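One chain follows as structure tokens, the form predicted on its own.
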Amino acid sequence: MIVVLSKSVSSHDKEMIRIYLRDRGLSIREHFLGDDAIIGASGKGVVDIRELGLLPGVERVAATSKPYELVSRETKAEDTIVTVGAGPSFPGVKIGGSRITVIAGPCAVESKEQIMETAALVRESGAVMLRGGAYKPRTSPYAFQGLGMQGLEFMKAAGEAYGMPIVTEVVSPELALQMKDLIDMFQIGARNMQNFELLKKVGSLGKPVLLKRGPSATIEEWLLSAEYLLAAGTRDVVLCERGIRTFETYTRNTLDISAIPVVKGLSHLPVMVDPSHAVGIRAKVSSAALAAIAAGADGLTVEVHPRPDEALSDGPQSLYPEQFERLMRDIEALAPVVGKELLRTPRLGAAGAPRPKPQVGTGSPEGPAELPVAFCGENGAFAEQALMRAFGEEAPRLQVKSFPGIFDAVLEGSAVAGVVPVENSQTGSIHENYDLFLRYSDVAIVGELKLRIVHCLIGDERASLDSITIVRSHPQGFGQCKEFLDKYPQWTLEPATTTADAVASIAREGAVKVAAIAGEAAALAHGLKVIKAGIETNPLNYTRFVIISRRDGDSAPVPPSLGSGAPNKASLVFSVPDEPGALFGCLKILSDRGINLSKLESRPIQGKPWEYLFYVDVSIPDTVEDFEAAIGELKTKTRDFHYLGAYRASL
């Protein structure tokens, strides 16, 4: 059992609690999860539960049913975020949550230039972290055992260079010791997943750990072996799936795909494959990355080498340099469909370090209270899990009643950006919301993602389709669902400022003849039961948001999970004379110059009835001075011209 002491807990209540425990039996053991100080007991004694939960300095006692105790979800029901490599001025790479995190590098460090390469290469297609090894076991005693130490600082230089924390395997408790200031991470292999000396070793060391499954290990031993880091000090622990032997021979491992949902039920740890390792053929390495994605994996460690034919380890299943910059496309494509948001970290400055991290966070004691972003709705909200897809799941956040509330948040300062939505897949746009550009002409759109829109029918735990008479969502969740709706002609529908609104008015009034129409997370963030999910006429049901932020302010983060890079789109908002061909002209300012339009939308003007505002999407050529000149061109021939931002496009 696992028992959970309070904040406040006394030294002399947390003997009491040790003596407590030893006296009927039991063996004990102290440690941090999370932020939770706790006591692990074990053994064969018999313990009150409810009298152990009422002693002084007990917050909670979790009994579990599973001989890994640290490691289950019985003991903590929420996810594990592991953060990798944090530091002054870089806010670390995330893995877990609500983002697919991306490790590649080579199998092996063959030299400074290969890693620095190999490192930029990866870098540029997207890759958070930098993976090689610096001692590899090998099967064969005559095989490439790696450069050792100085690979490793081979390795470091390279992560310096471009932003990336670095992870490697360590193969001796000898060696963890002195790796551990160059490295950010810690890989245990898949032949030293039961190296239980290092384990215990590499966990009393405290930094994060990558523990590959063995090939021939069972899920309940491969978990059992993080419960020993987890023992051992360390509170951040990755597991990752890297295929196990079965008689199949058409490739090097089988990808047990099963692991991933089945150790994500188990363990409240995020899991990551390696699909190089588990299938070993170079062609099938980004079709098994993609099915481990579905199977919903937190992340991947890729191999990359520049020249695969050159490499002297793994060659045949490294990923040549455009083979994996299609793969990361792919992800990025793949990302909004199971939920989730590729992670990108900041981008380079000029010197080769990472730019310092948007002013999006909690503070510290050493400078004042960071600002938080500003969203629309209850908690659970669509409009939150923009948000943290955004800027992630620690971002503070600043709750508005209304879009407009928003708005006067980012330009009154009291909000550091916005998350609007302003377009869906079904419905089409959301007007009221391109209309407040116009008004608010201080805020620009800095990003955009696309969040897949899964609609349940929620209502109290007492509910059900027979006693509902009235649904309540807002308009564009009725206009989403409206082929469900249609089967229930007998119920009132309530529109409410957003779905989530909806779900806490139910929640207020504990109505059991009320239901309403939102994602999940709103259910479970007012616990309210889901009495019919799926109900989108469109299983493709996407809603696309933008970040908002004041023009003036040299503050304005553009989250590095929607992309690095320059501005590759921009939205535009203008009217025409009335005049013959007045539109066309304005169009074919922006075809001359190659410039592809993704959107166009007329929208009356307010107080000039029969006339008409163009909100316009185009693309930015790599060319700027071509677009900078269409742009200049347009404000001659056009009326009310208003940028509205340049941003990085969501795929």
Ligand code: PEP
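Positions refer to the first chain, counted from 1. Owing to the predicted nature of the structure, the values given are computational and were not obtained by experimental measurement. Compared with the form predicted together with the named molecule:
- Considering the motion between the two forms, the entry in 512, 114, 204, 66 that lies on the hinge linking the two rigid parts is 66.
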Given for the second form:
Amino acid sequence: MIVVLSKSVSSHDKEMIRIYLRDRGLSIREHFLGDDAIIGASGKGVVDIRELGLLPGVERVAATSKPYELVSRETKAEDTIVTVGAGPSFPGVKIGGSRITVIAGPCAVESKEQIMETAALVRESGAVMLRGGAYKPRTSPYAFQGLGMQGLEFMKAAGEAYGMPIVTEVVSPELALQMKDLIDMFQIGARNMQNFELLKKVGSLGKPVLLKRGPSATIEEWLLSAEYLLAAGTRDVVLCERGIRTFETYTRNTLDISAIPVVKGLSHLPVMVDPSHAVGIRAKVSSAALAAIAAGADGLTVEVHPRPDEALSDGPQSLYPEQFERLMRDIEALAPVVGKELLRTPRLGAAGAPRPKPQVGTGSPEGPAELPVAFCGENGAFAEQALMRAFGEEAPRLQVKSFPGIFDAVLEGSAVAGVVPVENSQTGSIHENYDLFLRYSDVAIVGELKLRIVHCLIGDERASLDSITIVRSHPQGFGQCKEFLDKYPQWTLEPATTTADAVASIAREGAVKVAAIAGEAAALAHGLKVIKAGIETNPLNYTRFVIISRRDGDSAPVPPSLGSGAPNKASLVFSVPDEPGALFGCLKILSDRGINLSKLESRPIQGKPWEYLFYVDVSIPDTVEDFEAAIGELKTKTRDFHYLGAYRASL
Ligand code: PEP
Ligand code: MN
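What would the structure be for the form predicted together with the named molecule, rather than the form predicted on its own?
Full assembly next; the chain just shown is listed first.
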């Protein structure tokens, strides 16, 4: 049984609760989890749960039959987000929540050159942490055992050179103490999952821990090992499924995909997957990795070697750098489908060194933003989801009531950036917002992000499909759910500023006749019920948001989650003289330099009937000089040329 105490519990009330439990024959344990004080109680005694719940100082009682307490979702409902490697000059890498965190590196550190080379490669592809074994628990005593402390020194140097926290396996309590100050995260290997003395020692050192599942461990045994770590004091535990032993011999182990949703239901701890040790065959690793992400994993740890054929351990399962690069791109494309964003490293500067920390950029690895990021809409709006995806859940937000309000906040400096929806994959451009870029020429696009839009019909607790007569949403919401709405021609449709505004209005009015079309987050934020989920006509329904900031800002707050590397996309707006071939001439400038056009749209010019502006998105080639020359030439051939910004394209 778990008793969560209220924040204001007095020491007297606490003592009375202890006495109450002991008097009824239960043995008790006291813990802290975040801000919550918790008493775990077990034994043969019988307790009236309702009576216990009414004692002063008791917030909540969970009558769990589970043998673990601190790792249980019954103790802590919200996801734990683990931060690794935070320091005075680095905010740390986050694991858990709405991000996908990828750790990569060789099975073993083999030399300084090898770990440096691997770190550079995996970082370039987007890994945010570096892995590598210095103490290798090998099945054969004659196999390569690792470089020991020297290997750790090499790894530390590589982690520092490339701005990546390091994780490495610890095999004994004595070594844990020696390793502590060299590493950012301990890994407890599969073979040591039930080495309880090791768990107690590592759990007491205050460093994050990646806990592999033992090859023959049940989910409950695995969670109990995590309980050892938490009971010893650490809060930062990440579980790692790495394949279990079954009768199948084709693969090295069997990746237990179903363990991911099961454990995420049972525990608040993040769950990562190691597809390399699970599968053991290089050609199958990426498929398993993508399956893990689809099943809800919070991240991956993947073995990558610059030359796997020369690897001293686990070469056959180590990815070639090109395979890892491809995998990262596939994860990026898959992430929005499962409502997540791939966590990206901050961009590399010209010399290959990490750029200085942006002031905001809190999709982490950056820490919380100081100035807020603006979005339009009520709590739970899709724009708020996009903001959290880009800047992290903790990023301070500024809610404004209209789309121009976002631009105003950014220009006035009350927000450091803004999140603006510009296009939906089904219903097309949001022209109102496109037009704002022309009115606010001191604002530039610095990033983009695509969010999967799953619409729900949302109403009061008592509302049902039969009680509804009015449906409110943003007109885009109606457009995206047309097939569903066509089944209910008797409903009156009322437009709202945003989908979440529609939800908020129902919460205020408490109406059973009115429903809203919006995302599930809006229902949760306003305490309403989802009457029907997934009502968008096409499940491939994405909205593209752009991140805007002031042009004169000295550090454009590009969240690292929005891509690493130099900008590869730019948005332009121009009009052309009214003469034959004028538009063709402009497009030829781009085509002659091999610059790809990803969007071309015309819009009427306000106040000039029958004259049009062209909205153009282009890719920026590797030869930036070609791009700059093309822009220079376009300026001379067009009228009203606006350069909206250059940024990293979202897939
Ligand atoms: C490793 O990650 O290097 C490793 C040895 O994994 P496991 O403990 O899962 O076998
Ligand atoms: Mn290995």
